[in-house]
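To begin, one chain is listed below as structure tokens, in the form predicted alone.
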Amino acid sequence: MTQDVRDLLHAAAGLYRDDPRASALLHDCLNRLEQPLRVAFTGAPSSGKTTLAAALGEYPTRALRDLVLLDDPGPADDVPDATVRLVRHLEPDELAAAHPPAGSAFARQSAVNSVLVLSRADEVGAGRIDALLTAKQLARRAWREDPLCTGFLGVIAVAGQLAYGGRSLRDDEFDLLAAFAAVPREELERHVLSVDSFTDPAFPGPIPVETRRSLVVRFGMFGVRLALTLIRTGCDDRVKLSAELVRRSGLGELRDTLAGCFVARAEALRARTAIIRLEALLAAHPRPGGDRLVSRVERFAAAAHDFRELRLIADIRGGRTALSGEPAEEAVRLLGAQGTTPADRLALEPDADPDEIYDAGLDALRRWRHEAERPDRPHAERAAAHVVVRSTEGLLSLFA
């Protein structure tokens, strides 16, 4: 795919060789094909973009090491390849505003580069102790049932402040929280109902108001209450508490989604960005002979199977297909949701023998061809099976 895009960009560079601005744009597109994937965090003010980007970026994991995270870039700033869109509520007006501009036909067809995050998940249900669980249920339901969530690769509930605080939890902060947790529950309970009660001078013990306020700033009142509960129930050192706060924050699910949908598809998403920028150039500054390039772009778009795979993965996981249970799990795996190598797609060991991979691929191909040709299945289901067949055929072609 990258070579096809590179050829298109070189052809365009020849067409616009006398236009310095167009040449600079095309040169940038070519360079970007070799660079890390750019992922933008966008959303309304106070939605938690900076905090969430910091929680992911300041503590890089192997899965995300090849991403550049952009905190709310403006229209004139760096063009992102993928987007994490934050909303504070799953209300229709916020969801409608979270959708990107429609763009060209190719941009709409390949619009599989966005993940929606219900940020500040700890505020759901007035910040009750079950807020995160409720937020995850709401996010899951919205992804499955709300048409406004159809275009996203996932809808994930995350408490960004809790994630960042958990990942950067210091020894002195753990000691403070442990000291609070040691106060009898009935004595402490009324002082952790709100920020005002937690920072009230009547708070039991000698801990200064400023110190208590700093804990609220770092973790939020929900995070403080959760930390106290976790310490009382077994998280008796900083490492354990840090890990549990991060796990409950939803950051892990977001990280896995970005790894599966963005990192594994980095080549296709970078190619998408380049093609969309090329399309815009051809439309804004038409040149004699440009129609041939437009036709080549259209042929490229028609043949780009990665975007069909991503769309179908999102539809299956979002419950928008008839596939369910084991067939659905196998389909998303063959489509590359758990990795795009042949072994990943076929659930084989990384060092599997080529003959073993070929035999497993052929077996999968036979079964999915059967599903694609069943006259008793709805058209949409057979169409989904055809996409899986195309993916499996591509896998087998590597061993022909």
Contents of the next structure:
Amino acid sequence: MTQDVRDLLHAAAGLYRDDPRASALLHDCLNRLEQPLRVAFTGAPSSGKTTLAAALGEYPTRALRDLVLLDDPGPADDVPDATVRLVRHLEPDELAAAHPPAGSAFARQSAVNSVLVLSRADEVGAGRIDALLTAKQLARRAWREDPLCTGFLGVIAVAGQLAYGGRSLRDDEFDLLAAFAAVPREELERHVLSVDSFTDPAFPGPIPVETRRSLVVRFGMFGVRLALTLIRTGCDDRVKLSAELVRRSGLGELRDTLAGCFVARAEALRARTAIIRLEALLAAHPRPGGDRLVSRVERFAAAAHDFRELRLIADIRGGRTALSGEPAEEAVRLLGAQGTTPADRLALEPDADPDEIYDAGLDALRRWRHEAERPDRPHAERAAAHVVVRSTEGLLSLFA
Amino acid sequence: MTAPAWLEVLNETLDACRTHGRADLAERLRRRRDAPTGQIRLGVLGFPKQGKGYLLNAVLNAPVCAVGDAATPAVPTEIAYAPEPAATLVGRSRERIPVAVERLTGELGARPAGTLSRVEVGVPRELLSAGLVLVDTPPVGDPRSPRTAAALDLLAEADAVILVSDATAPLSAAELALARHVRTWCPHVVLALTKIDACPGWRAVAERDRAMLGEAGVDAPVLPVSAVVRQAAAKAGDAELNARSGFPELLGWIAEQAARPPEQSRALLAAVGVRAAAAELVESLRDRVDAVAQDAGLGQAALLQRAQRRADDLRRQNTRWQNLLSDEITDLLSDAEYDLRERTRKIVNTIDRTFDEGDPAKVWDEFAPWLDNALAEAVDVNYTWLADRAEWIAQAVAACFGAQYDRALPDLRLDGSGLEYLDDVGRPKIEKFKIGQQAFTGLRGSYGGVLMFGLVTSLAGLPLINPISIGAGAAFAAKTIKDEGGMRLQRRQAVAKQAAQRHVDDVFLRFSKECRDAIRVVQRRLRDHFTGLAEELADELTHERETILAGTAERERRTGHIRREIDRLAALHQRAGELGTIAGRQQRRELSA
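Coords for the form predicted together with the partner chain, given the form predicted alone:
Below: every chain and molecule of the assembly, starting with the one above.
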């Protein structure tokens, strides 16, 4: 795929040889094909972009090592390959504003490069202790039911502050929290009711106000309360507490989505960015002879299977298809949601025997071909099965 | 008792709103005027998820409003005093459906959107017993959404408004705009800063909000509150904790609103409403004046210029068509005469040839019909040709008017076919050489011959009358008869020629006169027709210019009218301001046209 795009860009560079600005743009497109994927964090002011980008980015994991995270890039400075959009509430106005502007037909049809994040999830429901669960339910419901959430690869509730705090939890902070947790609950309750009560000089014990303040600033009142509850219920060392805070924050789900939908598809997403920029150039500065290039771009766009896979993954996961349960899981796996190598797609060990992989692939192909050709199924279902068949054929073709 | 001053000003402004097509403003003022006395309505407004429901529940110490992730109703909820808790759904057509308070949220969710107009809830609370009504509104959002409209509808009747914004972030631009709008319509506004329990930086946010409101000219206190703390305090019966929730201040403010003397309050609300409506109306009127001015500036100049261009065109057109017509008619006159002359010349030639050789006495009967026919044909052809030329000229002149010529050409059919001017040729007097005349002529010739040859032969002794002289006499007689016959023929021929030519000349003269007359008629008809047309066009143009100029006058009159209206509204605005001052409040800005 990258080679096709490279050829297209070279052909375009020939066409625009005498235009320095166009040449620079095409050159940049070519360079970007080799560079890490750029993921932009966008959203309204104080929606938690920086915190979330920091929580994801300052602690690189293997899964996300090939990403460049851009904190709210301006519209012109950098063209991101993928976007994490943050909204504070799943309200119609905010969701409508979160929709990316429509571009060319290809840009729309391949617009499978955004994840919607319900940020500051710990503030949902007035910071009750079940805030994160409620937020997760809200996000899932919105993804399944709200037409404004169609097209996103995921709608994920994340408490950025909690995630960041959890990841960067220090020993002294854990010790402090553990000391507070040791105070009888009834006695502590009124002191963790609000920020003011927590930082009140009347707070029992010798901990200075400033230390308490920094704790509540780092974790938020919800985070402090959650940490105390967690320590009381068994997270009795820093590592355990840290892991549990991060797990509950929803960061893991976001990271998995980014890894599965962005990192694994980096090549396709980079190619997409290059093609969209090339399309824009061809449309804005038409040249004689550009028609052939335009039709080559169209052919490329029509043949790009990755975007169909991503869209179908989003549809299946968002509950917008008839698939559910075991078949749905198999379908998203075959489509590459958990990794795009043949072994990943077929749920085999990474060092599986090629014969084994081939047989498993053949088996999956047979079953999904049957699904794709069942006349008693609605067209949409058969079309979805066709995409899975095409993915399976693709993985088998590697063994030909 | 005379009507209070505020009522007069309000009614006048209301009329102005209605006159200028702002039924919405008129309706708001009307509701302000007819607001029930003995009730203090306190509205709660805010963007979604700011904690409105929690705030109201905390104010009432009762779970009245839907909170959390439950969908907020799209209609206002009015919470008033009732000895027993009760809830009523009020439908679009005022039907009332009582429901249990605890089932209210479920009942609301089950009803399709748009079937309800409001919800009424009664709770046994001391706070409300003096006639205070708390109105929970749908969240404000997209300015075009019906939910927002339903929320802002509150401003028509609210005596005071609690704006709700949470402490997680300072006021957004939209929230600030909402605050400004609310303050324009309602004099008593407070900003409740919610969720201060969860936000470490709430003091900074409160300061920022105070500063922003101050800069925007909204004099509203900012009261930080925490529903969570209030709830905990209520549960624990802890007065100190309750004080920390910020609610005592808020309740104090609410009590202040409820305690205001009603008549003064009404006057102030009316004054504020009048000022808000007048300001909005003046703004829309100013927009209209601007639009009219722009319209006039651009349109009128262009229209006049176009009219001027058309007048110039018309002048050029007039010269062109008049010249063309006179040239063409002159040409036609000479061409027609030449054509006729040419045709008659050919006829005359034929006449000459005929009578140079032929004997009129023998050929006349054949000749006369031919001549009549030839002349008729010549006249007919000439006349047809004339009609064609006249038609052509009319078209050529009409073409001078271009696209403006949108009517039928004048009727140019010539009367008759020209043939009625023809008489048949009259037969001239042709004398024939009759037998008696021939005998006499023969005798006269023979007499000379007999005598001459008789005298010569008498010298030879012959008698005077002898065979020779008789023979000579006979010869002479024959020759004389022959000579005499020839002379008579020539004379006849000359007479016939003359007669025929005279007839032809006669016809020519008369017909060419007719032709000239016909052409003149054509000329006159065309001239009248096109002069009429040109005059009509000129009239049209004059009329158009008059319309344009009159339009300007009309526009100026209208603009003047609007300006006077603005002045009138500005005066109302000022009077309302004075009323406001009397009612105990300082008004700042004044409007001017």
